[in-house]
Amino acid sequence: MKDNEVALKDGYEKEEQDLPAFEDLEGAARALMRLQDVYMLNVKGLARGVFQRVTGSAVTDLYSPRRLFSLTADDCFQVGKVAYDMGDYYHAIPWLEEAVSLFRGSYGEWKTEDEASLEDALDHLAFAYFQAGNVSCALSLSREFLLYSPDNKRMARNVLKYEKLLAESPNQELAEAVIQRPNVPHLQTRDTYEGLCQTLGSQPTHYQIPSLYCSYETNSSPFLLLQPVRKEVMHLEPYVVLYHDFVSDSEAQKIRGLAEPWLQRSVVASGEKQLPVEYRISKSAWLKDTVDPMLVTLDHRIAALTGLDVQPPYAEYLQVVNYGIGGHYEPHFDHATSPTSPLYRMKSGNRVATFMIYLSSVEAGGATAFIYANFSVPVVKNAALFWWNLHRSGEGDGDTLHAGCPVLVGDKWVANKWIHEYGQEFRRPCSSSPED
């Protein structure tokens, strides 16, 4: 029997680490609450498994999947219980009223999977609504909750407390708290970030301006004769290149082979440190031209196409980088701002240009973003974006701000290439002109 036992708690230990976790679990709840504010999706629609945008009265599909998935109430209890253990009442509220409803529609019910109920959800939003200031609704859903659990005494007091308040303040029972979206210090340019990423990637008013164009790219190398590259020119300033077609499925699929079994929680620069972050969350992973012969070929494209020397030192070992569901990265910039930034220790100076190759396809969401310059690119499979970080003379484009948006459906992968400015000083000259 004592044999059985510790087999079988060997077994659920082993199984135990394949479940999600409660890191899991608050991850998944900030990547709803992040699609919620960068797409302004509706929650009902959202529990619902519908994307839409709600502003004002109006109502819009930003993706119709082909088969709905719905949320059920222990699902929304614990999204909004994340927010509210966070202190966030701005998100707590739409989600537990969503729990409150779908529990008061089903109540009587028992679900096994369900780890919270009705009162739970009650308990929570009524507190959630006293804390940003609505007493009159903490009231009502704390009354709610005693038809339910009337021996709680706790409860019964936070109801003496609320009716006391409301009759020393008798107007406060039709104010309306007016709740405000917690404020992110760190992102200045929040707003056009996320009407950036609400065209998914559209530029209509483009095809408007002539000195944008299309064509097929040699860049007079002898590798692209035979085969040149369609390069479509996004934006002049800064100056941003998509060229189509840049890598094949199958080259596609075998970088994100090679890199699958060695992908981390990727990190940013913070002064002299590298650190995961909230503003940066995906997966990534380095390759070494070592691992493949096919990236030696890859290198060598990228370097017949930019005219740039992409071997190390010089330019970088290929960052590969997955974006889940909710998956993303706010505005920064790829080259380092400063003089104790980590990408100096290779000794070859700041990163000249990003070369970034769309891996996969996304269903909806994950566009490139840049800020200052006010456009959008969307994720293109097997195409690759070019520009340059830095200006001729070396100084930091401050136009090249971009950000990934976060992932709405589907799986995103890229592949990048930063290349440094030693290395290219022939290939890349300064300009007399300070401005270039």
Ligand SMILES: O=C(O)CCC(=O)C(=O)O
Second form
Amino acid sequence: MKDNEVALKDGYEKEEQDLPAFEDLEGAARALMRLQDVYMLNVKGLARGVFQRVTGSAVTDLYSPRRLFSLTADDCFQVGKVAYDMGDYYHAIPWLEEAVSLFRGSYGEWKTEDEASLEDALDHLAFAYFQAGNVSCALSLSREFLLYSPDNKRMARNVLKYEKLLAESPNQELAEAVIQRPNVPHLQTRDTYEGLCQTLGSQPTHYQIPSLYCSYETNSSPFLLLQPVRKEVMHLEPYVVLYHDFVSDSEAQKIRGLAEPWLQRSVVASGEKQLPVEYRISKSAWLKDTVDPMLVTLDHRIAALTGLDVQPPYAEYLQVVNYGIGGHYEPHFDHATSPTSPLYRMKSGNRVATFMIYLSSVEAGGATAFIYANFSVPVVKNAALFWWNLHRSGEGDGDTLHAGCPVLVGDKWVANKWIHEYGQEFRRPCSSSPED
Ligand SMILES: O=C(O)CCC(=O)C(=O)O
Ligand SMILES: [Fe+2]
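Alright, leaving the form predicted on its own aside, put up the form predicted in complex with this ligand.
So here's everything in the complex, that chain up top.
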């Protein structure tokens, strides 16, 4: 190779590490399909940057952007292709339909960044329809393909095959393909979860249930006497409260800044290991108190408000989490449900409580949903959400199943302080009653 070629190759290889790889394309495609499913979005709208929930004939605007950002035909093709390659024709069909429709509209124009063409989109869509049992759609798309590439023998054979199939069983002509959403067994919890993500605020209001009230909380702590925290009781069993303005804008910004250089793909406990999984998509970092004195102040504030000991090893370091568009955390428990969980490595028992601070607002989506308790909390910037994960007996409270809904628009940041059982013996006395 000539010197300049070697230099070009070396330069490219250096740059390549920072360029999106296939994993990034696949992740982005999955994120769009997740948003489509959880928020019941119509693909045509989504591709135009419009976020509309479609149920039957009713259309609801979930978010109205000030500027529209549209996906190109090639973008839609790439999303559809990710689904197609997984054998997921449920998602492949609407995305490839959109790709075909956009490619048809701009036929003859050639964009240098396009990898695919109308022919590619027709080819994939025809096969996806065939796989889904809709032979007549497969046939008409294949015929359209042949108009552009009349010499394609494979497609000519497909056309003959589809014609034969339709002649043998003409009922196919009317067959409406009803394909099930893949990879998700139909679960009541999923319906509830998605419903809670879509219709924030559908829970009873404080006016309807008097035991859900707002107050100024000092918890009899001298720290809070002069500056009580506004507390909003969200739910009683499990007990979930929201503390408004728990941090200031500048504190939230500072915590995000401290964590940013250390962010990595989030993992979850799986047996004795920690693994990245599809059901938790975010980046996170652990911040020790020694990183900045402000974190010590924050611990004091959490201790004053909850009355709990949050010094290590009675609580974990602060976990800062960042969700991008489509980022989420599907229904889970914060406490360990298996005795081999890595959580027990701290030798301070299970996670008795969660103290989660919202370090940002989010433009749409991203609520925290409590599935069995059937309510969701919107992202309230600077507020902190607190709940007990364990009963006083030490048993896990199965009603705390909760989730972080996918972010539809914007960037969501939270910080978790997980407080453990040990060290709290005189602060939250135990009880043998399973209800407490
Ligand atoms: O992001 C949320 O709203 C919930 C996060 C959560 O449950 C967790 O990090 O364990
Ligand atoms: Fe959680």
